[in-house]
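In structure tokens, the next block holds one chain alone, the form predicted on its own.
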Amino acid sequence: MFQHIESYAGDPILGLNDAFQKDPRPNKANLSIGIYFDDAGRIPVLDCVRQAEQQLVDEGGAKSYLPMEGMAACRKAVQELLFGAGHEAVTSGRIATLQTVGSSGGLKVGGDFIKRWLPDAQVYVSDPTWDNHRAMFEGCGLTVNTYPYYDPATGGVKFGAMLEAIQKLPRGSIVLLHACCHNPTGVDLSPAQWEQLVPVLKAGGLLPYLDLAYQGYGDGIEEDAFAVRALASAGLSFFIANSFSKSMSLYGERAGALSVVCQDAAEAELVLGQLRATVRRNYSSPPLHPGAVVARVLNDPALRASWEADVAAMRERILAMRKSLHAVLSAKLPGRNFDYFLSQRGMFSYTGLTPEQVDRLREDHAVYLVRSGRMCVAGLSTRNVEAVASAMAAVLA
């Protein structure tokens, strides 16, 4: 019955992981992973997280199953964080809204809601980006292209090929965005680019869709909303999948939600029955934990204060191993410029490695990269990064 079915060669960076996990040296470092990690190499448990959690098991009660849409408290929560809570589209009711597995399960969601009521509309996504937004759009039945986006040359944005290619695509196109700390390059547009792109989105009838994955892992959690807050203000239609896994820590929860703001409420109640029908054909209804969790944690105004304070601190951390990473290198290679991983925001970097010179990292080094040269920042700390900076230096020189 089954004998016709082909092998799956696996995700290559899980299977990268796995191998970082064998290797027996004592000295390597995991920068593979798209995960947060301390100085001292562990995933951190948020204090407010463990105390939203503590609050939940205190408070009892039955686990019923969530309405299709998920929990209300958690859904209005992600609104008010992503739009702020004054915002017209949400004070105007026109943003339908679902608790979703993960932000892929708001992506998978909202790309099988396109197939089914937009059906010719063809995707378009930044030219690198993660690489299961094609999988997860294709497996939805869609074409995907792209469109520039990375200048390797620059260590930066192609925007004038960026915005030459999006003013040509068919109207009705769907167009994938990262809202902050773009995966996996971390090269973001600016807010100046930003008021370029989102008119020319807007007269070409095109339909954004953004991606959320690393909010106040930027510049902050409110100025990394700035493409969500400058789209909506703009009376676009468009979808955001955001996820709470780096923000609070909560990967293995599967904590995440799609937002799709429309013209009207009317539109956006059309819009909510429709993916409730979505999420129904697939998994029926959201986790209880993670939307309670995120819940507590967002309208509890101490939970939200320390919340944010230990989001300040990852991102900090974050911004200080590339600081060190760059003085090293820069050190070590003092012909070359290094600025671009100053430049570049959240938890990636493109490092201009070639694929060859990421083997010899791991292979002489036992320092893991993704083949394309991404780099999980996060998985830098003061004990490693002087040795991952040397070891990089000597397979670029």
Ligand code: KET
Given for the second form:
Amino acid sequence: MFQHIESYAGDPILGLNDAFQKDPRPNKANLSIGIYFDDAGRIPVLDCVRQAEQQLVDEGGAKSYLPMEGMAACRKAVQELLFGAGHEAVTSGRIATLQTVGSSGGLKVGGDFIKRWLPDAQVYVSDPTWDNHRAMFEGCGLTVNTYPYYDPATGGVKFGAMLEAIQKLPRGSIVLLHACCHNPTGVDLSPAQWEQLVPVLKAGGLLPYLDLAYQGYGDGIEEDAFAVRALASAGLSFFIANSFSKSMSLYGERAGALSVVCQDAAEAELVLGQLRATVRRNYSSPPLHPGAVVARVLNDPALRASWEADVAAMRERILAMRKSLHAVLSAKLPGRNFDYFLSQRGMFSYTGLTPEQVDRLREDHAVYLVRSGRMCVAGLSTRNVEAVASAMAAVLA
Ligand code: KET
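Form predicted together with the named molecule structure, per the form predicted on its own context:
Following is the full complex, with the preceding chain placed first.
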């Protein structure tokens, strides 16, 4: 029965994380997976999350199934977080929102929905993008292509080429865009560039699909929603999958959502119905605990304030690590320009290291990066940043 099954090569990101766990070297550094570690190298449990969980345990509610679309209080809070409470798209009821199994679950449900209802649409992702985007959308039966994005020559965005390519896409194409903190490059569009892109998407009759996995890690919780609000205010229909894995440090709880912004409330009702059907056929309904935690943290004013302070502290710690890394590397290799570590945003930086250099870092120095050269800056700490910078300098010299 199973002899024809091909072996699975493993996932390029999760596989490295497993290899890191098994590495016995004491001074190892995990800069591979997109997880925020605190300065002691631990994945934090945020105080607001701990308190929300305690309240939920104390209340002792029953563990019934959630509806297919998830918990109402969570879905409403997600809409207000993404679009702003008073946004016309929210108040007019023209957004269909599901609580999903992480944002990955949201991306996948959206992909299945597109395959069913817009079967001729092809997907366009940035070159490069998160590896799993291609895998997921192809897994939904969709064709995945790329548009130009990262420019290795400048360490910035090839914005002109990106706009030109997007202008030429067939009407109805799906354009996957990272709303902030681009993975893997750390290179984002500026608000002014978003303002230029939005009319091009609209005029071309394109269907944007935003991925917002790092809200708060760029410039701030509100600031990082700029693209979401710009698209909604311009009247486009679009998808957005957002995650609480990183922003609430809830990775394994699988907390995320999918929102589809429609033209009016009646359309949103139809879309929500078919999204519910998609969920029912996949995993029936999302998990109770993460929905309840997210709803509690976002809706309770004290917990909300505590969360916002924690997100700011995580963002600032990463910025401090960017500065330290930049300082040590610039001192060790004065002929090279490492300014990209300062301009890139979020958890990741594209280091420009070749796969061979990444292998040497891992083998000789126990420093783990993804082979594309992507570094998770959130894995640096005051304890390891000197050693990591020295190892990088040795490999680059
Ligand atoms: N989108 C992006 C852009 C992303 O980087 C991740 C996770 C996800 C979605 C999925 O997040 P979820 O936990 O399903 O809400 N990225 C990191 C972990 C992974 O690969 O799964 C990473 O790139 O390391």
